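Have a look below at one chain only, the form predicted alone, in structure tokens format.
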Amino acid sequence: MLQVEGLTKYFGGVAAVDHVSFTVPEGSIYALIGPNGAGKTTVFNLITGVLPPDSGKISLKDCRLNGLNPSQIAAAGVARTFQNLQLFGSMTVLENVVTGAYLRGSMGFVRSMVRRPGISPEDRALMQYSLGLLSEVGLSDKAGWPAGRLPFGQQRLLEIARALASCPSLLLLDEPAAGLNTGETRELTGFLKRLKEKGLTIILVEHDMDTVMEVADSILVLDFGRVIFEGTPVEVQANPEVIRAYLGEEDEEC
């Protein structure tokens, strides 16, 4: 589904991303990990176009990534969440989602923001699709609510609820369980493992490691922009180079 070769990004003389490369499989859940700083989300606002990658090629299939903005890779079947939220949050939690399903119409996105006296047939179909997207994701009841109004754990589902609206074909989640309680991520964990059976891609950048080993087929792990392994949950978790990274040095006078 997605190759990405040798992709490199510097910040000054800092080299955030340093010759990554990877493939992610159609179909698959794709992990990246690493400590605070690796580049993790970096390599997402590469992909997506946000940023501009200094060397390296990306190619969704077989369409080149590099060079085009971040709505024609969204068009291109590229949908994403962030670190930090972005959500409309005086329009309702339904407007919301209606807003990330004009990829899948002609209303466009501009049109899908404000209200109008009348309602389309188009309109009602895209309307009947996001609702249908809110319950998938146990919102479906608060579809009317502001968006600003819901807890910070929902506000992160409503997100991921938005991405999918636009029937991607390369769907990344950065850091999904983020502020979920327990439940939540219960839930988010079985929900993501839903999308996998019906075919979606993704690629996740998670810190909970409780759900990037019940859920990742393969994990990338960076460390100062650079990859230090990949392989899958048991072979990550059993690996010296990664426990380094995220533990330190073992004192050996210790």
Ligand SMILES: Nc1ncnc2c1ncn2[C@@H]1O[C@H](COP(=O)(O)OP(=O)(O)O)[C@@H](O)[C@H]1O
The other form holds:
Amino acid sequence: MLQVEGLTKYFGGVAAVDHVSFTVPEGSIYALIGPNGAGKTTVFNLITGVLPPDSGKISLKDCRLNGLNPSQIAAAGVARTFQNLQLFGSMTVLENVVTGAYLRGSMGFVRSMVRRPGISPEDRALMQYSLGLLSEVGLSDKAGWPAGRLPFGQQRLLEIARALASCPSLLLLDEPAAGLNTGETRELTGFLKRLKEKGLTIILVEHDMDTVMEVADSILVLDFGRVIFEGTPVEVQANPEVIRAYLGEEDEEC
Ligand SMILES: Nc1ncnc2c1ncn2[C@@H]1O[C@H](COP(=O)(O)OP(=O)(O)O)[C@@H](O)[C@H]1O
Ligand SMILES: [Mg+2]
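Could you please show the structure of the form predicted together with the named molecule, as a counterpart to the form predicted alone just displayed?
And the full complex, kicking off with our chain again.
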């Protein structure tokens, strides 16, 4: 689904992403892990066109993403959520999901801003589809709430629903479990598995190792912008370098 080759991004003299290569098979959950500052969010910003890479190649199936702008990349089928939530707090939960569909570009953003009497069949279909997504994340009964009034965990789920509204073929999730309680994290884990069963390809940046180890097919470990290991959850947990650079962190603190 996604192929990244030699991806490099400097900020000043520091390589935030340093010759990173990986391939994400279609229908898999591929995790990116590593300490804070390892370059994970920057990889997402490069894939989504928010930042231009200094070098390297990014391809979604046969489509070269380098050089495309963020809306073209969204239209090609890439959707994301953010480490720091970026919802429209005063818009309703349902409206937030509907905006996600416009990101794909098929509905025409300008046309959507033009006032028309009544609701067109297209808009009605879009709302039905968005309500279906809300039901999948357990938020149907809150469709009319201002998004900013949802508890934090539900805002994270809403952001995923909004990303899904664009019908992506690749979904990038940046720390979706951050700030969630144990029950919410379990719900999220189940939801990610259901998305995978439906054939969606996901790249997951996450610090919650229980979630990563449970859902990921493969894991790429980054440190100081460089790949230090790639493997299955079992292989990653057994690798001494990964334990030293990352998984051992908590033990050292104890
Ligand atoms: N827009 C930016 N300008 C300058 N430095 C940045 C920018 N974004 C990230 N960085 C730096 O790049 C490195 C990687 O950051 P980031 O990708 O956010 O790491 P992670 O998501 O793994 O915690 C860090 O040293 C960070 O300070
Ligand atoms: Mg980050």
